[in-house]
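Next up is one chain by itself, shown in structure tokens, the form predicted alone.
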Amino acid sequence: MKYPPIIKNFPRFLHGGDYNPEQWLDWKDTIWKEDMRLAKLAHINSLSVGIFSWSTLEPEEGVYRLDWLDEVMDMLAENKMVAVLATPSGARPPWMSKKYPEVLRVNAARQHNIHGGRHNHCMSSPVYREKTRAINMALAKRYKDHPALGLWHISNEFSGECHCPLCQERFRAYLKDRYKTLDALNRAWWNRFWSNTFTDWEQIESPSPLGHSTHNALKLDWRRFTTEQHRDFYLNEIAPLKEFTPDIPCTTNLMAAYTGIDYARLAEVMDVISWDSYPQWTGRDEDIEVGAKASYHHDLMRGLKRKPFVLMESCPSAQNWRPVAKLHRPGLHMLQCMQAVAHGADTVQYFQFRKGRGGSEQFHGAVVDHEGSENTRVFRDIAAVGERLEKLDGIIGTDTPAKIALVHDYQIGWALEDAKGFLQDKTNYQETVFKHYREFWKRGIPVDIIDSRQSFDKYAVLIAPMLYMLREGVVEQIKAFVKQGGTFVATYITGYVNESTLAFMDGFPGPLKDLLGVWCEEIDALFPGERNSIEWQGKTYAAFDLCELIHLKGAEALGHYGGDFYAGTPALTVNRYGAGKAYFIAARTGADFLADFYRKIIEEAGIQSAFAGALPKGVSAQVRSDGEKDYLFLLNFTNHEQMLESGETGRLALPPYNALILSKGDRA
């Protein structure tokens, strides 16, 4: 399948960064003016502008400066560059803080906030909301027809909570709109527990380290609050936009590792996806397992809307917040670069373009050093990978073609990194579900990872790692999904509580039982070193962390523990259900375990690699197609050559990290 381009009438990778011109409004004369040369020189052809730019916009309260973004948006068209134009939303300006404190945010332990930071506002403040939807609007308005004007950018990296007064009566107004009545929100709370029954909405208060500290179900829902909070700040923002500017994508850049928003939720009311990737590079053998992450974190943020999406930043070299800021060895930064692409980007873009003189990020990596010339290494390698993106434009809209789907839940990780009991706080939700990846991507597999409550009607198999929240219609969609013939795999700790967190009272997985044919009694976890094992297929495994105890009720037992008082008993079973399969692993595993497992699964499915031979350990293969063509990608994250052959390549020779990209047998 292929998607139109992401900036209308522009089939191009964008290719370009942060740009920050208003910290040099004292040389735009000729700063500017070399940067436009500069970006010419490293095949730029988009700059982001307007980040964090508040204060220079608006100076004072009412008062608009734009006539500095007017040159830059001029610049920008003249040499024929797309504007990312961002909001400012991300931080304050000093006069609002003086002026308004209530703008200012409140902490779980109910201080109220200084001015200073990023994201250091109440998403409820009616001050935030009006003076944010005025610049809004005043960018609108102002450049809704101007030529460079390609996408909006808003705010920067949504993160954080507020505990004001303001948002405590949004957090009820959710409770009540989700619960109707107090009994129902009591009940579904099991607020008996602990003596929390509530009987007035306003006893009911956020998450606290002064009060409700361990109340699992409040905290689940004050999370699921914040989302909503963020969401509706995002289309707060966006409206005057879409008013003036209804062609123009919207976007905001998210980070896969942070775990504070529901992406999938907020996902929903973006136009495209776009996310800041920053791996840490090392420049030895721990670049596999950096790659694999990596992946997986492209593919998440690709997954929340299953299309390309916008590689909003990245680094071309050190990153100065790392406690380590180590440079990129010779080759890693087209291989990052290249990675992206691989898994769905239609863009590369980095943080920054120029270093700045001052602030906490004047010695992050840019395109050009503080030297200020395009005589770096650094610039030479941003100047190759445009080059190269310019060959590309076939790729632009692409899609990948996956038959595996892998669930990754934002909310069954909030509970289960809240349930008391298992690991406590070594159950380890978002580690786990990159194992399960892992063994994929070194096959070169292509794999969707999907909220739970996304459609799997494309895939052959879904494999979802501890599903220990069952939400609203997920359980009839897998049984309608097996039934029809797919593969579905299950782990221990998979569907012992309902969306509320109460546990099931017929015995876990809760309403997944018939389907999986087994019946979890017990769930035993292991001090850190103890090891069970599993026996199967003639050879033996460890098993370690959480062993779960089960019967079958239908289901054939495959494996069988090797060990302590549940010696002999199913470890691994599955169960026919309808024309398809259901596969329990009843322990945490490792590799070995999981890559023999897979690799059965794999061929009963028939599902094949990208490439057609072997790969070594460190390189991996992803593919885009259109549908008639495909994109072949080939990275190696190793630091020495490798060797690749197959019936249809031939014998070719994978310089240390380096990517080979081949379309139809030609080299791109």
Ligand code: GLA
Second form
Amino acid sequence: MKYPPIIKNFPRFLHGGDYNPEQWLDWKDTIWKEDMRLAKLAHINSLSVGIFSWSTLEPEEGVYRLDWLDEVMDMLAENKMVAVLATPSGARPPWMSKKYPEVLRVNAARQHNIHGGRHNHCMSSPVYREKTRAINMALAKRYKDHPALGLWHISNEFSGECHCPLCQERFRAYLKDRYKTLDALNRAWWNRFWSNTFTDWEQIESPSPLGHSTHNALKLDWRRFTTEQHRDFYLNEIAPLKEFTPDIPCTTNLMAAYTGIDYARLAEVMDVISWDSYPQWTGRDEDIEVGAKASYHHDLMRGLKRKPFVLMESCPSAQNWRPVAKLHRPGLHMLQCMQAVAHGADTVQYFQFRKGRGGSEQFHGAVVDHEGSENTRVFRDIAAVGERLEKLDGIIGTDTPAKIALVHDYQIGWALEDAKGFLQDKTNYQETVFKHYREFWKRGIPVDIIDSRQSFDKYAVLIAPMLYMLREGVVEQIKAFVKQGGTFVATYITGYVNESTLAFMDGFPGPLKDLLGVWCEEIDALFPGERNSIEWQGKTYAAFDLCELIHLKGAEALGHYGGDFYAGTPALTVNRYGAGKAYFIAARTGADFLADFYRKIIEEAGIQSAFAGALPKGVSAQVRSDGEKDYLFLLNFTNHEQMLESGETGRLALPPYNALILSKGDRA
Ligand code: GLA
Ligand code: ZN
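The structure above corresponds to the form predicted alone; please provide the structure of the form predicted together with the named molecule.
Once more the chain from above appears, this time first in line as the rest of the complex follows.
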């Protein structure tokens, strides 16, 4: 299937990035003109403007100076470029912080921030909301019919939290709405523990190192509330935009590795997902792992809407904020851009178009360097990407035909992070989900990464590592999926608690016991370096970190523990349920076990790799499809040439850090 292009009537890849013409206002007759010449040479067709422009847009309270932006927007239109127009709330002008200190955040230790930096605003502050709304309204009214306007970019990289009195009040209101009565809250939070029973809503305070630092149920609801704060702030921002420009999609740029917001919840109100990808390439063998992680992040972001997404930012060269601001090796820029496309990006955008003369990002990679010409290696690499994207229009809107769903749930990650037990800091939810993902990445098998509350209907295999917390409706969905013939894979630490972190009372994995056919009686945590093993199909695999001691309650044991006092007890099981099967992996294992285990699962489910031949280590195959025509991406993340061969493609040589795209056997 094919989705409509993200920008209406623009069925082409956006290629461009963050542009800060206000930094060059004093040189606009020369620099702005030169920017347009260079943008064209770089095959750039879109620029994002206004991201941190508040002090230039509203130099004094209520005094809007949009004349310079008018000129920029006109200039973009004249040059046939799409404007990704940002709202400026990511950073506020100093006059505002001075006059209304409430717009600034209060941290968990209850210290009030002073002006400076970005993302330093309180999401509750009525003043900040009003000021944001007013300037967004001014922008929307002014540019509603402007031919350049293609996409709204809301704020920048929403993150963090605020603990001010206004936020405390809203937190309590959120809890009242969620629990209705204090009694219900006290029960859900198990508040007789440590004398936590609240007798007045006013007694409830957000988590703090000075107060509730270990109250896991409170912390979980605080994180949920913080997500609602961002979501609500976003809705406040887009209200005037939707009023004046209902046809222009809105997005905000996410960060895949950031876990402070439940992006699945935020995504519900976004028209399209956009995100900022900054892998740290090394030029060494580690790039295979970096590549796998970058793919995982792309898929994680695509999974939020299961549709093509916007790559809002990426770095064409050195990332100044890295401890080692390494240059991209030749080929890497093209590779990382095509990798994004392979995973569902319908745009390739950068931070930043032109390096500023000053400011902390003056040495961050850019399309145009301080030297100012098109005669740089980086510029040529970018132009080559732009040129290539112009030939790939057919890919726009194509889907990722995944038959495997991998559950990643932000709220489960939070609940596990705050749970005291297991391995504490090394319970590693995110990393564990990635390790399961990596097995499919190696094999060129597309995966959708989805929240536990999405529908599983279209998949053959559903994998949910460490499904510790069972959110409402999830059990029913998983059971229905397996009943209809699906294959479900669960692991240790599954089905321990409900949505408010109360443990299930009739044995783990709680309400999934009958589906999995096991009872998990205890879980053993191993010291670093300590090993147990799993014996399966005549082979011995290392088991480490966490080993669950389980009993069969209907399931069949496939593998057993090799050591310790639970040697010989089941470690890998399968249970038939309806027309499907539910597997249970009781311990944390290495890639050797996961590789053999998933080979079996893939074979049983009849799932094919995107590439029909063997994939050498470090080469990834991805696929996008419109249902009839497939686009196969072969990506070499190694610093040396790789040879590939399949019946379909014949013999292929992939140069170091190279991306090849094949459609029905033709090179694109
Ligand atoms: C983030 C921000 C950008 C810029 C880049 C630098 O992604 O959104 O404004 O600071 O990082 O890499
Ligand atoms: Zn606040």
